[in-house]
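For reference, the chain that follows is the form predicted on its own, supplied as structure tokens.
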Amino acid sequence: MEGFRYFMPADTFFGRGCIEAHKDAMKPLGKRAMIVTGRNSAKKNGAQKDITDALDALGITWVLFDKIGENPDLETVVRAAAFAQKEDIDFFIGIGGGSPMDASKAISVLTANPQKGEEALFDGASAALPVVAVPTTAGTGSEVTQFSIITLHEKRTKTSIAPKIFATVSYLDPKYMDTLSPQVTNNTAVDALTHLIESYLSASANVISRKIAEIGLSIFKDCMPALKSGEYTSDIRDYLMLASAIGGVAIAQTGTSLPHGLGYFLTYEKHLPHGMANGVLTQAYLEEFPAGDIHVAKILEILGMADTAALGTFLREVLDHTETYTEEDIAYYTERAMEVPQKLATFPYPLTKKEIQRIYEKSLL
């Protein structure tokens, strides 16, 4: 067997209520806080009150910036840093789905390097502030990861910064998704799922991950008929935060492949949720895998799916998908692919602008 290094440095609290039962381990951070949000949902759900509370009992202050949007830009996260050092803050609480927590951790790089400026996201060398995460849907996984995507308009595509960033705590409470709708959860839950998938077919797998990453496959087909049915339990919004979090765990080693790196420019330019942009690409991208693939058999094995169009089938029936495009959209997306070596590298086989063509047109037209 190979040798392999394994790290999971995020101190995780989950179940209904852990803020409240766990709020001492915010307490070593420091004695001012920056919540970093979107607009509304979190103040809906209840996440944002819960944290807020949980601050004010340990006698922590704290400030709110409330201006993240989807797939959060780099304008924004600068502006959201000079805020924070004029405020002197200690450490940063991203509240929501992956866009507050990404964009937590950027602005925490930006706040503890303000000599570099926005040079700090691209050197893996600069220190961060400690981050609490608290996600708000179930996708991302950004609550167990080192990754912090966000939007740079001047090349027009989605990028990780260079600085790996772990949350120091993450809070994974499944409640404040009870209020979520079809769409985003289904969206969402399949971002998850291309993580997982991802993750087990990486060139970077290794034992342990896949393994990690079959549990988490094995929760998500728990959840699937209530993903087809739009109806969730409170113990299916339990299992696909489970999920979604095993599925950050294996990402967090492995990183993720063709999907995201393709997905991206769908994000961008066709404003497609992340996880919907992901899942639309997932079946063409199994299928340029060998026949016969004992990684590829082992996923759809677990999934009960008889083969890679079957789980096509459920992906359409679970994603609202409605966008079209022409070869020009195709022809741009593929040469903008081969512009990201490292993520075509993650494929275990050799691929070529053939290949990549062949996955967007198989998709997407």
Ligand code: NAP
The other form holds:
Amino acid sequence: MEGFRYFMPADTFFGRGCIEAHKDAMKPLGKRAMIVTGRNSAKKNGAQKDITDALDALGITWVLFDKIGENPDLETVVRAAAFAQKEDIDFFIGIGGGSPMDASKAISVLTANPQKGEEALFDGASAALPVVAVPTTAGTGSEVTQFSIITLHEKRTKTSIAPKIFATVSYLDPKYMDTLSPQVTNNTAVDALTHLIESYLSASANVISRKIAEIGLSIFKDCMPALKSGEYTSDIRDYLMLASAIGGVAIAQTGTSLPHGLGYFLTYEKHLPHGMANGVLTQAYLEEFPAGDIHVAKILEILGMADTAALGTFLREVLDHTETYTEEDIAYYTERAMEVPQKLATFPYPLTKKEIQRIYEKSLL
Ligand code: NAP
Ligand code: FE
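Moving from the form predicted on its own, what structure would you give for the form predicted together with the ligand?
Below is the whole assembly, all chains and molecules, this chain first.
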């Protein structure tokens, strides 16, 4: 067996009411916090109030930055960090989907390195202040990954910041998902599914990451009928949040692969939600593996799918993808994807521009 490394340091609490029950975990992190959220959802789903109640009870003062948009951009995190520096913040609490959780990691790096400016995000050695993560979607797994994905308008794409920032504490309470729309539920669930699949198939997969992904895939399988029917019971919400976190633990070991790398351009250029962008590319990605690949076969077996076409049908059923594309779009995305060789290298077989173009064509035309 090949050697491997396993590292996932986030102190993770799962369960309804877990913030109130385990608020003491935030006590050692400092005396003043910045809460980082999107514009609305954290107020509506109760997560922001649970956090502020906990901070008030602990005697930790706080400020709020509630202007994180979807796929947060560099400008927004720089603005939030300027605010944090004035407020003498000790730690950050990202509440929301992947966008606010990722933003809180980037803001933390910028705040800890005022002398470096934006460069701190592209310098792997930059330190950060502690981050607490409270997911309110079940998709990104950012609460247990070291990744923070930021939109760079200058480059017309998204990129992972260089410093690797795990949350110090994560609170996973599925009740916050009761307010999620069916569309966001399904898009984010497909993000979790693609994390599990891409991690499992990555050239960086190891024995532990694969076993973890297998568990996540089998939990995801039990959620598939609900994603199709739109009937999300509280058990289903629990399982989706668990599958998402397990997907996060898996990609924390391996990173993501082609659907993520290729999907960033669909999100930037056509505003496809992140999970949908990955999902529309997944069937064609799987079909680039040699027929009979044992790992692809194992994924299909766990998901109870006869073949990649059946998985593609499921994805089309649960995603509301109506965007149209031209051959020029595909030529542009293909060129851009070739600029990210480290992502292409996660594919365990030889890969050229021809295969990348074929994935886009089969998925989008
Ligand atoms: P998101 O962009 O965080 O949120 C999508 C939408 O859902 C927003 O409008 C948000 O509203 C709303 N929302 C969030 N929670 C809700 C709730 N409980 N009830 C109702 N509405 C809710 O979506 P996401 O898919 O979770 O995150 C995507 C981002 O994560 C992308 O930037 C992606 O690249 C990144 N990502 C990161 C990792 C990682 O490992 N770090 C992995 C995969 C993806 P508000 O704006 O009002 O909150
Ligand atoms: Fe993702």
